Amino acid sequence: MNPFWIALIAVIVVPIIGGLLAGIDRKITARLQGRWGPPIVQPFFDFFKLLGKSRIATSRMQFVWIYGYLVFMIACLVFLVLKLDILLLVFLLGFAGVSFALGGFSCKSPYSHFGANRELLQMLSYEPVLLLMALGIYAQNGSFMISEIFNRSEPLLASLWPIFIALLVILTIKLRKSPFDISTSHHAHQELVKGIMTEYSGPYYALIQLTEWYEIVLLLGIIALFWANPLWVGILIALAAFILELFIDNIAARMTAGWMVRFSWAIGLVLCVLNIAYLYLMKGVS
């Protein structure tokens, strides 16, 4: 199929499946706390509500910095879908997470300042876990090409598990959810105040959850590729992480920043760095 219709189609079809996604994710999370919780189609329900909301500006360059950050997580996600390079994801996945920062400091709100504080100590946490996972694939398949993943008859997880490992304890900091829900949380169970979200509202704030959805699908997208050939199966891991992050966010306390900072690079990074030094150790003795 022609690229173009593949990203197009992507980039449609996404979002129902993110919001799909929230919504069994409240569902669930309802359940762990002995209620009955929304229907599972209950975030397209609010979506469309916000979209009939009056827009009130605080700051034009905040909302420049929102469609950024939509615009950034977009581009991520047609170079996956169109198995491109790895690297480069990583790095536009990091500009739309400054971009969400930005427009929080973009306001004068003192919450909406702390918030967009503890979103650069989360991107702080989970960056260089991603840049090292794409060089892991560089060492395994001597190219950051995602094609090349697909081009593999060994899954990536055989001989890259601890990046895995490392890849699955910063997707809890990327979806937000506890212990490492330190600038926002999804859930009323650890904070009311939405922080780096407190100045949103109508429209804009549904700018937000759409890319919220569209995030999720890419993080758990780069998840199956650790098993890409046959791909459902690693569709089934992704969303077996996925299981896993909503118990997890529902057993969990929240934990400081630092805490947060201090264990994904203790136990993320030296996943990592271990992991590759054994890839090339390997290669130079073969």
Given for the second form:
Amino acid sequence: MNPFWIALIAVIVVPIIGGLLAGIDRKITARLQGRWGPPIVQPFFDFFKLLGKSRIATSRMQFVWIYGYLVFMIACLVFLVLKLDILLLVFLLGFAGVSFALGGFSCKSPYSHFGANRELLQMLSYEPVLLLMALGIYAQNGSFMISEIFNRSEPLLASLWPIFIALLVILTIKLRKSPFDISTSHHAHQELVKGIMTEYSGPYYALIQLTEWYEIVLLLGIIALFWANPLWVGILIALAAFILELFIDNIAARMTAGWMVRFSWAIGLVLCVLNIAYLYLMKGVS
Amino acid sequence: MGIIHTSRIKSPWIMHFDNSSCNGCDIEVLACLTPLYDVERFGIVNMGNPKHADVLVITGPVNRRTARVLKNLYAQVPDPKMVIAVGTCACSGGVFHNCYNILGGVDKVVPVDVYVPGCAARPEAIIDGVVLALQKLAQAQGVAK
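Could the form predicted in complex with the partner chain be given as well, to go with the form predicted alone?
Let us now look at the entire complex, which starts with that chain.
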């Protein structure tokens, strides 16, 4: 099949999957709290309602950054579905995060600045682990290409399971779930107002939600790569990881930003470095 | 544009503002969000930010200080927006209506769509008020509810 059509279908289908996942998230969270919960299609109602609201602009520059956030996230997704370079995918994910943080910095609201500062701390805690994940895949495969992962018969999870555990911590930070929901909070709105998303309203807030849906599917896709052959096992593992995140979200309270950086570096970096060192020293991967 | 109109009715995000109420109605508004009444099944989410809200839920009588804040908050809510006055004080000033610092009900400052009387207003009445506001919105847009 033509790569252009694969990319186009992914760009259209992925937000629908992401929105349904967000709806399942709200439903399961409600059931865990003893509530009935909204219908699963509720995120789509929210999205279309926000599209129909009036546009209030506090700064024009923030809209440039928010479109950048969306475009970089779509670029990451295209890299994943076309099975291109995973190192460049990690870099593009970093650009997306930087665009979002700069969007928060581009208006004068103190809440927005606060959220953007915390978003930068989040990036500080997850970017090294993502880079080391790409290095670990290189150490195992001798190539950064995602297509090489699909060609192997043995799953990555067998030799890279410490990196997989580190990636689960990163997933919690990237999805902004408790105990790491420090730049913006989906439930306790009163503390930060809405953190980095404070100044976005109406259609622009809808764009952020759309980007978050892309992000959910992209991260679960990266997790599915760890059992890429056959892929359905990987997708089941990714869904199990998603449900696990929901449970952690509901049993954990928010922690401080400094604790987040210490935790993700102490657990994530140590696991990644030990994994890569083991691959190079013990197995003699060259 | 049918899907946008339908979505407006399916997902009202409320923002709760306390003028100078005795906290009775505020507790009842928060009771709506607890698992017992669980208004999230109707898509109602409590937002702390006027820029994300659709429905302003206002409790308590307006005094000379909060009038300025209320006008500011009302201006920051993007259109289309609804205002619900919850409790007798928010409807008319209640027992405070002749006090020297009280302007009266919420409608002295911002236009009100739905009045929910009661001291304090019961959670069922507040949920009915939100549903009534959405019906008014649907009628104004010509969408069958």
